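First comes one chain, alone, set out as structure tokens in the form predicted on its own.
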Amino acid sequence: MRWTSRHLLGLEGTTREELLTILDTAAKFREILDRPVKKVPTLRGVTVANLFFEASTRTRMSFELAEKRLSADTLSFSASTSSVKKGETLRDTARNIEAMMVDMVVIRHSSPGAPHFLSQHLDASVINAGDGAHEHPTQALLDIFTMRERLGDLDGKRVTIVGDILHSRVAKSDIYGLRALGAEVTLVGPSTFMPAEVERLGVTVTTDIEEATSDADVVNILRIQRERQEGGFLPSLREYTALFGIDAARVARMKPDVVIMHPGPINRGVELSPDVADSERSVILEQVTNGVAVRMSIIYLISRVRAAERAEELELLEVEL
């Protein structure tokens, strides 16, 4: 096995093999997820807190779903209904989980590098489910694991991502694990939307969606998130969707094979066309069914390191004795 951390933080550093490891591991448990009978007993035993301190739908939803089919116990935590309400701090919170013997916490929190913080002063191994516009290494791998699917090895693709890069923490671990399978990743856009110096991880940077889309063996669209008008960044939805939006017209003009993906929630009629959205082209429902596997491949891999850890202090403790 390649996958040898207890933490999954980012994507920003991880080999090709460790990724592979993730992706094969994956494509097993998708296999148990056409079956008759969905759930299988390797995770018996372990416990896992969900602590989302941000809105979610798809990637709480999926990260529950894959703790249950692998029968972990579950707990799930909401910032809203929660004691930090009450003053009640990110450390003391996760703590006092942890004190219920919890074995994993799987984070998503507004500020950039709580899952990182969570990983120094917890027991627990932390899974980053998003945290501010750093990271979110789950919607990337089940993005490249869906990729992977309709097109095989990825060395030498081109992948093009539209849109507000410069505030989505997808579209940088898309590109951490785009670029380490060697895939061509081209980010298109408007200049308010790109980060100073992103060439500088390998990547293609343009203004010009035509030119960034005509090659492309994928798409990803990212959402545009409505507050980002009000903060300046755009003059207007309207004027994003006609310089930037994906309609059937500019789709027309791509390779006929294209595969169209989007992280979701999407903004229909903004960033992509619904008719885009639900043609045979897109696989954004295929994206949000992989991700469960992708996020079984995860809890198990790393419980797999925890189960070795713990083997490895009790054959110490015998020596000892």
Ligand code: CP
Given for the second form:
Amino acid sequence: MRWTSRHLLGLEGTTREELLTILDTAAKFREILDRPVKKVPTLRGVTVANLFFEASTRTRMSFELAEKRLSADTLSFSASTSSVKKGETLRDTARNIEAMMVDMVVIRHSSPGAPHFLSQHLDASVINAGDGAHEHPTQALLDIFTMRERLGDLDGKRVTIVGDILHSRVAKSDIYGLRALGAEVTLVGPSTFMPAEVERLGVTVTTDIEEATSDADVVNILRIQRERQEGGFLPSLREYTALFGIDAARVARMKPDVVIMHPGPINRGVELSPDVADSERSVILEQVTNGVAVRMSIIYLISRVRAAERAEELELLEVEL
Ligand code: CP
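Any chance you could show the form predicted in complex with the named molecule after that form predicted on its own?
Let us now look at the entire complex, which starts with that chain.
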């Protein structure tokens, strides 16, 4: 058992052993999802609150389903219909929800560091479901799980991430996780989309899409965040598509067994053409399926840490008595 943290705030600093523990545990839960009865009683009595301060389809539903598959009790919160609208702070909101005897909080927030902040103010465990442009650890875990399903051990495998690295929390978590597992990571996109000194993370950076994708085992395509295009990062979406969009002609120049990934939501016809998104090379829907197993794994592992803490506290109490 190599998972000892009561939170999952990001993949930065996560070790190979910790990642393999999450992924191997997820593989067991993935088998359960193929059974006629897709549910286990493992987390009976545990309560998880899903606090989504930003829009989400996949992550939110995947966490909710993972919690239900583990038999946890779940609460879901949307900022748009909550007392946040009346001015309540993040800390007060979370502490009031925790006061209802909640054991874990899953949080998505537009502010980088919001999960870290909550972890300092709550006794509940905190799982980061995406914080601004910082990290999206469970997305990276499901990406890596899907890559391992297709390719086996990732040591030495070539993964190219295409697009808006600067604004992408997925790219950052993918880089941390993939590098810890020995994969070679190449980033490709317009230079305005590359964070300063990103090479320090042990990745190769290029603006040449053909060079970056010709020998890749995996091409992971990021969403162009249209909401951020006001900032002059791109001359136009049409130009981006011409220079970096992945279409059938570009895929034809890649390895014949290249794995095409995208975290979703897709801008069809912008960063990825519809025929490639729906092709046999694409594992986009497998990523979504695997997301439930990966989230079951992390919730389960954190619950084990909490149970161990409680057992230790009880032991201490008995000694004192
Ligand atoms: N991949 C991802 O985070 O999708 P959602 O924003 O729909 O959760």
